[in-house]
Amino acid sequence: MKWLVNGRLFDGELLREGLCDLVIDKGRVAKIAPAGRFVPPEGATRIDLDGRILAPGFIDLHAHLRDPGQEWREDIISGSRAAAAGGFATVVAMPNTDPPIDRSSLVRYVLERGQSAGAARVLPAGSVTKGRHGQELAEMWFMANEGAAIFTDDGLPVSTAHLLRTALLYADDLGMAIMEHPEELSLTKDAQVNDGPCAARSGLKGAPKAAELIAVERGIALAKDTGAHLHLTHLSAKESLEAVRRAKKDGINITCDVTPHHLTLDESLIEKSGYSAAYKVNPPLRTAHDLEALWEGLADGTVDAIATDHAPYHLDEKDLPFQEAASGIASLECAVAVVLDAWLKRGKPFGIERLLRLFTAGPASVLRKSDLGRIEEGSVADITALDIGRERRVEAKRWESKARITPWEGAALCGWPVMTMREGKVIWVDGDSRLHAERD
């Protein structure tokens, strides 16, 4: 049993007035009350939050844990621990592994490996198509029954509109969503950067924003046609957000997420960095105007979640000339601070509740996990404690993740998670903070 005292409680929707105490028992929130209003339970471990925010355990909808088959980049255990160290109590593992997660036995493998890590909950995403080859639907029913949380061919779009439409109908019958990687591949072959000033000056092949928009519009049309839930991941372009905004106004069953890197980095940084591969990602970093459009999408509710798209690579695959390096940014352990720091430096452009919902109730809704993303008496005791005023530098050498290259290396960021709890168990605590907590 644990007794969390003096926390500012964000319950998934609202940041409550004053300080609160919580009792955690048997993995659930047993009691919530104003601070100091009840006698501490006998034998309970007291954790003093000293005014920090207590939020539902953060949920990352989109991370590459590379296991099975690419464990030199990351594995489920290191990825699960990295997620916990980043403030995430739940992380959704993408299925573009080797072999791809396209059958129930592999879904079970991911779940069991995640459980053995003793850190963040790992929810497997199942492939939409067998082998992610885009030819034939995977065994979605069997994967759903084994515990798959969502379906996606991420890394690739679902190859044809016919397959995507069929998958949407099938997933809808299962009460689940399809997560689509929006990219028209005929426009992005061999692309390295955004099709903009960086491409013009460097001679690198550019990926036009139209490649994303065409796929977004295809998805919207099919979601409208079927009524099924389509989630569009890692949107990067202003035009894509505008399309989603219009679709939502029309009542179409569409949700979307954006990443910390597209919210804080633009293509000009590639040139300023001397073409460092740390900035190479797909979809590419766009313009400053696109970046601003994503923040407008956060503010007006167009965006439903912030997802990391954590893409770890070994040094041999990333410490290379820009043209030769793999695409992907590793960020699980600094993503929350990256976004909070940017929100603070922008002068808090909208309320903290909206920002916190993008890490909690928003992704829980996409996954249709009503038991996650909220704190109330009886709810699962997944909790993230946040210190908005805490500043520290990003040091990848201290990461639980196997990745070591990130564009934020050395950056001093303000606003860090300081404790992560899953089902009442402390799975990570910031050893350098003043927080008094005990790891189970």
Contents of the next structure:
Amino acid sequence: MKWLVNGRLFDGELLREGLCDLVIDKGRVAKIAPAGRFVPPEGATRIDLDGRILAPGFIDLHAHLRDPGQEWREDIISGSRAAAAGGFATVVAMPNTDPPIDRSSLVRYVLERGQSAGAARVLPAGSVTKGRHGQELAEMWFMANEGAAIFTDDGLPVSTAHLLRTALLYADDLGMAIMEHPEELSLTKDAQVNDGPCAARSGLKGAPKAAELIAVERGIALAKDTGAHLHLTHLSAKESLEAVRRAKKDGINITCDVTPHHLTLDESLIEKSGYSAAYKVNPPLRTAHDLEALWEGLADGTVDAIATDHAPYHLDEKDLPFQEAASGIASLECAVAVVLDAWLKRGKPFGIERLLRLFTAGPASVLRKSDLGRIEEGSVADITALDIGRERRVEAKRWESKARITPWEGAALCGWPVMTMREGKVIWVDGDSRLHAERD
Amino acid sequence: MPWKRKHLIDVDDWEREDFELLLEQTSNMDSILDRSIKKAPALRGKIVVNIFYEPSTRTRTSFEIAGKLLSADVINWTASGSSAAKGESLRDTIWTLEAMGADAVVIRHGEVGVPYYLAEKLKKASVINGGDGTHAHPTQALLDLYTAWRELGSLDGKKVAIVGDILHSRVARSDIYAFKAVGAEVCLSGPSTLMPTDINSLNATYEPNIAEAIDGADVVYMLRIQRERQDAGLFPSLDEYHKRYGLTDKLLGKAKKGALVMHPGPINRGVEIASSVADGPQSFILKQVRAGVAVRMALLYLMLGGVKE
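Can I have the other form now, the form predicted together with its partner chain, not the form predicted alone?
Following is the full complex, with the preceding chain placed first.
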């Protein structure tokens, strides 16, 4: 049993006035009351949050844990621990592994490995197609029964409109969403950067924003046609956000997420860094205008979730000249601080509740997990404690993740998670935070 | 003005004074080329390594001659393909170069950004970009600038037309920076399919009609057209390209009288340039080649010897 005191409670929707105390028992929130209103339960471990925000455990919809098959980059244990250290109580593992997560036995493998990690809850995303080959539907019902949280061929879009339409209908029967990686591949062959100023000045092949927009519009058309739920992941371009905004206005069953890197980095940094591969990612970093459009999307509710797209690589695959290096930004352990810091530096352009929902209730609703992303009496005791005022530098060498290259290396950021709890167990605590909580 | 730059990766961060110092120093070196004994002791005891991952006899030889004329020990490190394909990683190659005590490394690589990577990793040696992918070719820009400057004097207000495949041209990118920095105006021309989408970022005007682009130009700079661009479907045929964009005597008549015709070489006769123009009185193509040696001598001298205040 645990007794959390003096927290500013964000329950998934609202940040409550005053400080709260919580009792956690048997992995669930047993009691919530204004601070000092009840007697400490006997034998409970007291954790004083000292006015910090106490939020539902954060959920990352999109991380590459590379397991099975590419464990030199990451594995489920290191990925689950990295997620916990980044304030995430739940992380969705992408299925572009080797072999891809395209059958129930592999879904079970991921779940069991995640359990044994004892850190963040790892929810497997299943492939839409067998082997991610884009030919035939994978056994989605079997995977759903085993515990797959969502379906995606991420890394690639679902190959054809016909297949995406079929997948949407089939997943809808199972009460689940399809997560789509929006990219029209014929426009992005060999692309390395955004098709904008950086491509013009460097001569690197550019990926036009139209490549994303075409796929977004395809998805919207099919979601409209089927009425099924399509989730568009890692949107990066202004035009894509505008399309989603319009679709939502028309009542189409569309959700989307954006990443911390597309919210904070633009393509000019590639040149400024001397073509450092730390900035190489797909979709590529876009322009400052796009970045602003993503923040507008957060502000007006067009965006439903912030997802890391954590893409770890070994040093030998990433510490290379730009063109040779793999695409992907690793960020699980600093993503929350990256976003909070940017929100603070922008002068808090919208309420913190909206921002916190993007890490909690927003992704929970994409996954249709009504037991996650909220705190109320009886709910699962997944909790993330946040210290908005705390500043810390990003030091990848101290990460739980196996990745060591990140564009934020050395950056002093404000707004870090200080504790992560899953089902009542402390799975990570920042040792330097002066928060007196011990890992279970 | 003292020389402060350790590396030459690109000229996009050069000030006008940097270009002027280099031009002045190149002029000194140029005079060495006219001597009967073309040798100066300036870089005796210095090691210059030419490491070319892409074949380029002209640029490599030019650097080799430049280094040797200044008495440096020049080593040609043969490499082919990408560092990853070669087995030994570029990182390992870099440590080897460092251990061997190289003072300067000239690198030509087919990938954008490799010289930056090299400069970041090397602790001691200076890095000179001999061309990185489609990005930059700073020594070509400097020799082009020197060739034009020597002939025209001040380039303030002069018009330079660069024609052809801008999209894939490292030469064009560096030339635009260099000519703009010393006061020239630059107009680009060629089919839209061979232009970057965000052409405004190049800080030059774009005129798809070549006759308009070279109208009144002081320098007409023709870029090499590669057959693989046709194979990629970026234009229908070399013949059609020549008819639309090839520099003929008639077309050259649109430029200013006596305008300089330049080309980075090797030329495709009958594609981007007619033979009569390439061999004609306004062609400065061979003068560019000679200027290349003088420019590279000046650079090596400034970077390894330096100008003392």
